[in-house]
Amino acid sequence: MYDLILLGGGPAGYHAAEYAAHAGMKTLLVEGRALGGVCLNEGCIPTKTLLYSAKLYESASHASEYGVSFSGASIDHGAVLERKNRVVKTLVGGIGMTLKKAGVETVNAYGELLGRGKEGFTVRADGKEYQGAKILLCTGSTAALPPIPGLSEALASGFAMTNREILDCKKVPKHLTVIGGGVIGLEMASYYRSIGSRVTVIEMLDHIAGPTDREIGAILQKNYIKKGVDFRLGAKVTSVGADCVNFETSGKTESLKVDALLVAIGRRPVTQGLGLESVGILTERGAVVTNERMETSVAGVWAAGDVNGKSMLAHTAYREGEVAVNNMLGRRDVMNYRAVPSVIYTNPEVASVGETSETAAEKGLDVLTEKLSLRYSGRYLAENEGGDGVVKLLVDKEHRTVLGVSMIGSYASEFIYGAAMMVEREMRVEQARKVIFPHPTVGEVLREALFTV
């Protein structure tokens, strides 16, 4: 008898796993693929390995800018993907010690939850059944696949790949198309387009990167037309082909012949075959319902990271697991989604946390808004030769707390964090002013923007 059974090993997963472990509770962890799940495997990890390979590619084309200069620079896909595969197995295998270490039992199966009895759930898991008091799913997302005419046969055929495809892409596309503008597409339209392909970006929306603050967006879409990259906003897929892609944009049909389509319109919580029916979980448009404990509708089981649907992102997975675990323990604890700091990993970088322009203006927010160049940091302007990166500061304009921060520029994903603390803390603009910021770094133009607001 186990005193929690966690079904999924991803973020939320392996991390609420040793924690309870940690906390002296019998635990047993049962993960159908690959412990890290999509982040590690398919997603966070892999990505940025990639991503990185092509920024150091970029600076080297670019060197001569900086008063370097050398013969030549060429970027070799494959041994990219083997330093990924690396780098992939490498964290895995950690994550596998760290369990065993903190006393975790795992299972490398898929689990379905059977029942309830007396004494607690059912779990059945590589054809043995085990018995746990408590249960937290943690199963994640998968790749969200519109009904779209052809779709399903390209993807049997290659020509069409998720994220978990185009990771292990063999092959450089000459001409790769994105179905989405959102994180995981821009993401992999900027490595792409760093080391050769033509590539084309689709988005239903007339603006990209999603939820991130329009003014930073279309800075990013600026780099990005300046890379090469061709945008077409406002536009709906209609079909798919054996070698095309066609499309609707402002009442015109088009079609584009391309050698690889990249399907990236979001994700989907992952329910299905896991016997949520068994105990009666209520979910709601496929994700798993929780409430502010991670508490689901049926007493006893919890869930946390993508498969509840608040907020998929692996940070987020990392906070929910911790506050689920925390009250199975009798510790008090709820989630709190409004300092959720938002990153993509593109060259440039951007990142933000809290309320946007657009959100601020939704909720009839009265905001004092600072925008500053981030070449007001002398360490942006050393490394960023003609950067046009910026820190947008929202402050309430009658309370002057810091509502939130959205930038893009280098190093932005490393500092965000301080303004997520400002933003979950309810700082006032004076108090955030006494922090002392290290000099010279780029974060430094956070606190300019303090001082300006």
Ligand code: NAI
Contents of the next structure:
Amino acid sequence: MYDLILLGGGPAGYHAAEYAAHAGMKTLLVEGRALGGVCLNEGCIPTKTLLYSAKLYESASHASEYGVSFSGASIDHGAVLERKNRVVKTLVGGIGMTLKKAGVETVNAYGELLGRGKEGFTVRADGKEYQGAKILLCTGSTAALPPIPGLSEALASGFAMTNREILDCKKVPKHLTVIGGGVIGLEMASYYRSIGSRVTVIEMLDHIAGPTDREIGAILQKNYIKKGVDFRLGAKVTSVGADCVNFETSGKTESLKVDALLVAIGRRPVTQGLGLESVGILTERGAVVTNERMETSVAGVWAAGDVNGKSMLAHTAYREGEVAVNNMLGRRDVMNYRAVPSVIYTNPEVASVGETSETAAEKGLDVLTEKLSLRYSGRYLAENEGGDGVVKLLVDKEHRTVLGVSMIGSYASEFIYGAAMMVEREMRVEQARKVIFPHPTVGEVLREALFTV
Ligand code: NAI
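Hand over the structure of the form predicted together with this ligand; the form predicted on its own is what we had up.
Up next: the whole complex, starting with the chain shown before.
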């Protein structure tokens, strides 16, 4: 009999399992594939490994602007993939060891809820039955695949790929078309463009980067147009052929003959085959319904991570897992989605937290906006020849609390958490000004914005 059984060993599951075990719970983690989930095996980590190689290659190609000369920088995609596999293997192994050390038992098989009895819940995995007083669902998400004619055939033939296959695509496509100008689409477009593919991004909306502040998204698009990425906005894919993609834009139908197609139009929670119906867990639009304590509609069952469809990000998943376990232990804790930072690891990087100009306008918030060029930072100027990075700060006009920060430029991913603290803690500008930022750093421009708003 376990105190807690977790289904799914991605960021929500492995972190919550370790956290629960450290708190004294007898914990079992059931994972059908590799520990680490999408994030470690086919998402965040492999992508960042690829993007770092691309960044090095781009830096080498532009080194002469900094007084450094190379003769013939080149990139070996095969070697990049090999290194990516090594990084992933190390991290997956590390999670296994950490869980073992924490006392978490693991089963490498798909688990299914069979029902609830006096002894708690029954989970079947690998032909065995396990009893758990509490359940945490952490089964994550999978690529959403729209019912576009020809797409399933294209996926079966290997012409079309999702985030999973593209990370192991051995051949560098001469022309890659990406359906979806969101996070995955932009990061993969960034990598393949850097290593020499011709890249076209087809996006249904009239802008890229989804909910990112529009001004910031537009700067990103400008950077990528300069690098040669072709954007087709307001374009809807109508069908996929054996070597082409057809789409409609401004009432006209266009066809592009390409070598490879990446489908990155969002993700959907994994809820099938989990036996949710055996205990009556409520789902809505394919996601497990949770409240702010991560409780599902069934007492004793919690859900954290992409499976609840709230904010499909690894760092949200970590926090949701902690909130769930804290509540299981009787420690009151609630999830605050207002201060979840998000990052697009393109070059330049984009990072945001809290309100954007668009969400503030939608909510009718009265805001003061301060937008500063990162070129105010000595460090940024020293390291970014011709850079056009920007930080944008949104402050509540009446209470002068920090409502949101959006930025584009180097290191944005590394200092956005400073802004997240301001938003999370509802800091007033005058309080935030007292925070000492190290000098010289790019992040100092945020401090500058706090003084000018
Ligand atoms: P997304 O939701 O970020 O972007 C999908 C884009 O596809 C949207 O802009 C949408 O308008 C567009 N779209 C939808 N249907 C379309 C169609 N038929 N034709 C053309 N465009 C269409 O989804 P994405 O990029 O697949 O990422 C999935 C999830 O993975 C996201 O929730 C994201 O948060 C997460 N992720 C996070 C990363 C990060 O934090 N850096 C990196 C990669 C993924």
